[in-house]
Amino acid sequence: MQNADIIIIGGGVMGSSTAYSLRKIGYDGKIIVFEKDPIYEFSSTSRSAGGIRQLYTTDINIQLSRYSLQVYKNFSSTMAIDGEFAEINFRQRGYLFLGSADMMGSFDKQKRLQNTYNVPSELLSTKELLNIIPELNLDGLTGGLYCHEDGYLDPYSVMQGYKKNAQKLGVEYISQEVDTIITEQNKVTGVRLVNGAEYRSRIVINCAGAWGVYLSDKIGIKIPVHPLKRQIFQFDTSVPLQKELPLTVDPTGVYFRHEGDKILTGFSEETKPGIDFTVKKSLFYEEMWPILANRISNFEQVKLTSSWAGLYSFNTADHNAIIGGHPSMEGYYMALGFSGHGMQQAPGVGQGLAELIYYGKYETIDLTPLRFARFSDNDLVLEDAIV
């Protein structure tokens, strides 16, 4: 049996951010990250749409995203290794929620909350919407909620940036699947791999994303999270748009943005919980394309060029992350249930978990509202801005 001081299950953006942050604040114990998918083919990180926004409706989500935004703005230089920049293609082209008349009151309330945290969100008139997207069909729209600081990036490059820097600082990555967390008398003692090998550690952090709920179930800790499939489509237009798009969310929930000279789009359709990576192009052709073509005439003639499916680790209780230690299982920590906004919050979450483990408390951002015990405390953090 091998030993480690900290074991992290899941080497995606959340696990790698946490490993890197532990090293950066001074933790010098042995850290092992187990990642069952070494090329990240099915990782939620690599299949993410890459949107970065501060347009949330809860204090903690706004704080997390604002912190993470500052990290991403300087990521390429601060995460450079031996003079090679960690390019993540962060494009601050804005984030835009289009709104009907009955949505503007809610948008105004959100804007006022966001502004208290220095997020420069603003309400836009229909005329101002046309300044951003000249081809926009304004039918059914009264205005929008917009933040020019936000945008989108390459999630895979972010994850690789964290991983490479963590490895440079001595974090060990092992390409094996964890079968179960080993416990004894309500304490974590290590993990057992699918191949039967065991690793001993008094701290295990579950960053396994959509698969994390199953690992938690095995040790009798139920969490209100299940995997949900989310499909993304990419297409060419016969007539290019005049300006680069912000990540734009239609009132129907269909979102779209530029991806190079192509358009990337997605929609949170209703689907059964479970691990499922099948793509149904009928979702695009029958449900999404009519909405897209109606909203922007350039989308009437398109060629679908690519499509894929990823997984949301969806929190059914309040659509927010579950972060920190478990109150009745000593040494068991988690960062799960992000419901689609993990990439936007990974830098802040990694920093927070590192502080909690190393210092015994949060210092940069108080992540206590996202504790596991909020469910039994009836202290939910209800997020309304889910895409």
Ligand SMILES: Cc1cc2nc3c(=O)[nH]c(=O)nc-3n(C[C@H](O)[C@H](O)[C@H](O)COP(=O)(O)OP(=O)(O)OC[C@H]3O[C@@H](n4cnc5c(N)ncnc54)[C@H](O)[C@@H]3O)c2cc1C
Contents of the next structure:
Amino acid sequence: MQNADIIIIGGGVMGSSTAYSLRKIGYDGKIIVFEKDPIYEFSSTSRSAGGIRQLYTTDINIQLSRYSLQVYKNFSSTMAIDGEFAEINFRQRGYLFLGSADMMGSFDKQKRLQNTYNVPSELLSTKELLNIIPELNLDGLTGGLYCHEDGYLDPYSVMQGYKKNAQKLGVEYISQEVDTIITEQNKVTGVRLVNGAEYRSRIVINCAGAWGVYLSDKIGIKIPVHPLKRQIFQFDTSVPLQKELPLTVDPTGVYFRHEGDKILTGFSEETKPGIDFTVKKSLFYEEMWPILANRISNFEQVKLTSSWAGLYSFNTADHNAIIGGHPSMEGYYMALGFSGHGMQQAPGVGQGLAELIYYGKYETIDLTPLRFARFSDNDLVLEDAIV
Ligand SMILES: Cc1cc2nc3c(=O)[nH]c(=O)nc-3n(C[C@H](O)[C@H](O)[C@H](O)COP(=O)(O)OP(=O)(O)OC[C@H]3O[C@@H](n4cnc5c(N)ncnc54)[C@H](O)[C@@H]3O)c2cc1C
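Next up, the form predicted in complex with the named molecule, please; the one we just looked at was the form predicted on its own.
Full assembly next; the chain just shown is listed first.
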């Protein structure tokens, strides 16, 4: 039997940001991160689109993404190790929701809320849309909601930046799968691995992404989350665009951005919950491509170069993260249910969880609205801007 002070299950961006943040604020106990997939082949972080936006409709999501954006702006130098920059390729090329006439009222309301947090979001006219994407077909569009500070980054490099810095500060990563969390009389006492080994710890943080719900189920704690497949496609266009694209979301929900000189695109299609990584190219050819080709004529002739599927840890109750300690299982913490917006929240979530555990309260951003108990309190955080 081995001991730790804090065990984190899952070394993706959430687990690694939390481990690093604990050390950064001064926690010097023994932290172990268990990661079952050390090359991160199936982690959501590696399969993410990496979109970073402050364009949310709820106070807490705006605050979290605004904080995280400031961290990402300086990430390469603040997370440099021995003079080697932690390059995350953060392209602040903007984030743009294209809007039809019936969407503009809601965009205006969102913009006003975002501006109260100093987010420089703005409503764009169709003429202004053409300044950003000269090739855009304006059919069905009345304008857009845009934030020039936002954009996209390389999620894998963010995770590696956190992981390397956490390791440098003494956090131990072990490449093993946790079978279950061990509890005694409503207290967490450790974890048991699939190989049978047991580790004692009075604090266990569930950062197991789309798999986290199953670990929670095993100790009888139900959370309204399930894994949901999301697909991404990358293609070449025969005619290049004049300008680099912001991360652009069509009113249909199809989103696209540049990835180098290629285009990366995704869409939240109807799909059954579960662990599923199969790619159906028919989604691209039959549903997405007609929308893309209609919106930008350069996309009429495309060559698909790669495609993959990843998992959202999808919160079915209010599409938002569940963060913090469990009210009736002492020592059990979680950061789950990000529903497709975890990359833009990871720095703020790691910082918040670290503060909650080390100081016993949130200091930087009050993450209480995202507490587990909001479901029983009937105090959901309903976010309208979900991609
Ligand atoms: C296709 C797609 C597009 C996305 N686009 C965006 C976007 O544009 N912007 C944005 O902000 N977010 C986006 N997201 C969401 C974002 O990527 C996730 O919210 C974020 O990466 C979640 O990080 P995580 O650390 O919680 O999960 P993960 O990265 O999945 O990490 C969890 C880790 O836990 C490990 N694990 C699981 N069970 C165990 C166990 N029992 N024992 C040990 N280890 C275990 C897993 O191997 C995994 O590495 C997207 C996600 C997908 C799939």
